[in-house]
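This document opens with one chain alone, in structure tokens, the form predicted on its own.
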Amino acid sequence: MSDRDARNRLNDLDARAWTYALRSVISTAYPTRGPGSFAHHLRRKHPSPKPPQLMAELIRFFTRRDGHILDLFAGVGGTLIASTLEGRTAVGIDLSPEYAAIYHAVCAELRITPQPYLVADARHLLDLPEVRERPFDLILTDPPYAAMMARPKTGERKKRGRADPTPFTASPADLGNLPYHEFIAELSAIIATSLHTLRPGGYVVLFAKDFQPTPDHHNMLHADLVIALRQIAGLEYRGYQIWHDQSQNLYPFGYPYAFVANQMHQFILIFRWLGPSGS
């Protein structure tokens, strides 16, 4: 942009677009049918597909036009699709060959060139030549939130032909099948490893959705993740944004006995990698 500050090396935004991107709540109501849905009828086979439009907004802020992005849990490719639309390169990793196939089907329908999608375990990302090729500017990912998808959702009807509960995959290696605290430890280890592929000054942006509280624990996953990831030397927590997903339906959780919140939002946790020296 012609009025972009020459000192801005993070992105291609002018001051007005930069300011708008800093809002604490991102409220969206993206279409789920037609061209504007980005083949949602295919992507919906994933239990929690992230809208490419939302990922594109994050990509525009945290990278420049030639940016290089890593998605550690690519799912059906919301980050990869957005990277293509925004003129960036990206690499996605996921355990599921089914989700990889869906991503390629989406690309065929949208008539876009697929980004590299590696069916692999993110625990071993440094073994992947495509990941080691050149440093990434941004790690943008939506991890499976422990065993959240496998938990019964009292009051919610079965929908979209899927049984309830529904895990992301049946793989024992899937973080989405791990107990809460084990999930946090495994994800923290993966993030720590991934920093070897991120340029100093680059960002780690990940989604988190809280669990319902129990008598034993508050289950504010976003808070526990921040506490855990702040232990990684050189990784600086910079704050969060809240994604309000207006497409979510309301269900009578707890009715007629007790308060149980409908969670219409997820946290977008933002960290900056200062490098191994932490400066």
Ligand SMILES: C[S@@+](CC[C@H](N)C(=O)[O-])C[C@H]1O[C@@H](n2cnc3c(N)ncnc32)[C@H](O)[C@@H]1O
Contents of the next structure:
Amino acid sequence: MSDRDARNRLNDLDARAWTYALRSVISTAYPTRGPGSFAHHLRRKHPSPKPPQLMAELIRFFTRRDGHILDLFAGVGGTLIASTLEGRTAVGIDLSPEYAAIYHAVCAELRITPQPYLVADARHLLDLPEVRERPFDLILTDPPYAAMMARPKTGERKKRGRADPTPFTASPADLGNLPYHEFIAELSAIIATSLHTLRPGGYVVLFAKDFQPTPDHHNMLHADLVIALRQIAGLEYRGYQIWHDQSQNLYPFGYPYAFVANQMHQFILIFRWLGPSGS
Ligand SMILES: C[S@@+](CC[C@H](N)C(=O)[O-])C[C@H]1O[C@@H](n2cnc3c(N)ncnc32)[C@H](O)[C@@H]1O
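Could I see the form predicted in complex with this ligand next, after the form predicted on its own?
Shown next: the complete complex, the earlier chain at its head.
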């Protein structure tokens, strides 16, 4: 920390820590029990909680201490918990009062002060006073993947007689319930709006998980999102990192007939906001 280059205005890392943070694959195995799990036993009630340790690593790269972070789809608070652990402030938005309640229970168990958590539709983020209060340094978010929860797990065949997996929420406002192309359009509109709250030079970092290809679509959500978000003036695509989640099981999909990929990774898409003038 003390060896930080005086020209480095992005984060508090020295050259060695900066280099490590740039590895193309972040492969993680975090405990799901005990104090190191950050109350995973509560957070796992959400279908897709992000490990606070992973979010903390991104926060350390994309902000300095005292940085201010926005999560547009906060869920049970992976980003918010990490922000607190890293001495940053944050604001989270999510449609679901249930996920908000779980986040508050997690904070009580961890004995940390909750960050402001707004139960609201991210499409109306500029109506929220807490969001307009002061510019954010980073937008770090994990959107509901297009109709993800309405499908069997990647590569898994739908089992006969089994009920459909539960969506994040039953709300028609839940982006996760939208068809693929509508999801991309709605998410792009939310990201474009959120840029009004981000300081120029700040980053937008978002997670994306692909689906299995079908005969009529490649289903590379991460690539389609990059194509869509690059249309936003002043938003520069900087590249991606892969999160390899070692807690995902390896399945014998397709055996013994044909290749079907396991997807034990997600893409972390990184964009920089150059400001309205795009300079
Ligand atoms: C992939 S999850 C985020 C999980 C989160 N990273 C965590 O650690 O728990 C996506 C979240 O988006 C929320 N969501 C879906 N549509 C929304 C909308 N229009 N506005 C706000 N939140 C929404 C869902 O309720 C869900 O919790």
